[in-house]
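One chain comes next, on its own, written out as structure tokens in the form predicted alone.
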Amino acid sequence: MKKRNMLVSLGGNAILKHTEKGTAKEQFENVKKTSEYIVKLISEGYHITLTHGNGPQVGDILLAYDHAKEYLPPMPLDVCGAQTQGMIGYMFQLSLKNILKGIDKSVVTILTQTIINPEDPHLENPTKPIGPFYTAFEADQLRKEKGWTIKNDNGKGYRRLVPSPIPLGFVEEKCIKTLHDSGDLVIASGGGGIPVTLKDGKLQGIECVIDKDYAASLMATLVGAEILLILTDVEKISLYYSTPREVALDHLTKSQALKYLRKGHFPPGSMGPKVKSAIDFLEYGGKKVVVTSLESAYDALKGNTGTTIVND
């Protein structure tokens, strides 16, 4: 049986629920449940590459460094991103290998550096809030001492804003492709990858955040995936979301998705990047994108739920 090549992009709730504290036990339990769904897909004949979000984990690491700053030097954001890739990758490697049992498949995490353009205009426009909340006084001190962009976050306190540039590719592409083609389950570009620039032949880490959905689309194209499965908090994409006019969408063509995106139905902070990454994936040779919740993934791939986006 020919295996169907698919990239699975996991949302943050697959690792840490909004109501949880974020203990190792909680995250392991969530990862174990998620891994059971993934192994079910493998048993159905899918060859899977895995990527994931890391927002809560990066936030916790930054908060820990902030509390311990009198004793430990804080690490820059790119290093914190690398820490989360290792931590989450380990949790999935352990859980998946335990559940795979009789299935002969290696599980490997690639610490992935994502290349961005050093001239990307998004670098001059920090928009992504990260890390702990600060008082107005602390925010003013950090602006002066570190040159950070810090703004009031909906009245809850002041938070640092960082840029979110467009990913162009991955430093480890050859390794990822080799392991994927050999049949391994590769976990890569976690949290969108560690942002780096390549200038005068040298790599340099950058303090910014790569949108994981854009990176997932690039990764899916790299490994030649036919299907991009985007798992999020909702079962289907909707128009007029969270209003009395809300309409859930079962099927979309690429041109319909682009039309709705341009009309503003999918905001930049939520469904927008997912729909844009779906369009990009189809544009570069992908066959199908499915957007749904983790619990509905199996049924969505059969066309029984979720939102399926295909070429015209």
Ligand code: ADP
Given for the second form:
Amino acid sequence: MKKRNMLVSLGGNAILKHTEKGTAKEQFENVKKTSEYIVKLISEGYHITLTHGNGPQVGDILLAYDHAKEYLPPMPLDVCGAQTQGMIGYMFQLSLKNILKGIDKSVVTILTQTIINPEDPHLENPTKPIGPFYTAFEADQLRKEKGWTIKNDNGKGYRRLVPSPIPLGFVEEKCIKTLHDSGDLVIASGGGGIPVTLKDGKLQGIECVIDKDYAASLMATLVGAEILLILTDVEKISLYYSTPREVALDHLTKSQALKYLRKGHFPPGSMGPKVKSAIDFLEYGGKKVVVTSLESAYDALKGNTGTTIVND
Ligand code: ADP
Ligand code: MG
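For comparison with the form predicted alone, provide the form predicted together with adenosine-5'-diphosphate.
After this comes the whole thing, all chains and molecules, with the earlier chain placed first.
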């Protein structure tokens, strides 16, 4: 049987739900459940590459450094991103290996550095809130001490904003591709990858955040995936989301997706990047994008639920 090549992008709640505290036990339990779904897809004949978000985990690490600042030097955001790739990658390597049992497949996490353009205009305009909330006084101090951009987050307190530039490629591209082609299950570009610039042959970590959906579509193109499966916490994409006029979508073509994106049905920071990355993936040779929840993934790939996006 020819294996179907698929990139699976896991949203936040595949690892940690909004209502949970984030204990290791909770995260391991979620990862185990997610891994069971992944292995079910592998047994169906899919060759999978995995990527995942890291928002809550990186938030916790920043909070921990903030509370421990009297005793420990805080690490910059790129280093915190690397920490989350390690911890989440480990949880998946352990869980997947336990569930794969008889299936002969190595599971390997590639600590991934995502290349961004040092001249990317997004770098001049921080938009993504991260880390703990501060008081107005603390915010003022941090602006002076560290040069951070800090803004009031919807009246909830002050939060650091970092830029979200566009990913251009991955430093570890070649080894990701080699491991993928040899049949291994590769976990890569977690949290969108660690943002780095490459200037005069020299890499430099940058304190910003790459949208994991954009990195996922780039990774899917790189490994030559036929399908991009985006798992999030809704079963389908909707028009007029969360209003009385809401209509769930079963099927979209690339041009319909673009039309609705332009009309503002998919907001930045949540559904917008998923639809945009779906369009990019189809543009660069991908065959099909499915957006659905973890629980519905199996049925959605058979076309029975979820939202499927294809070329016109
Ligand atoms: P993830 O962790 O999977 O990236 P996000 O919260 O970033 O999750 O994006 C998924 C969320 O997008 C959904 O939970 C839903 O609340 C929101 N959303 C916004 N617009 C839409 C839409 N048009 N259709 C479906 N969901 C939408
Ligand atoms: Mg998201």
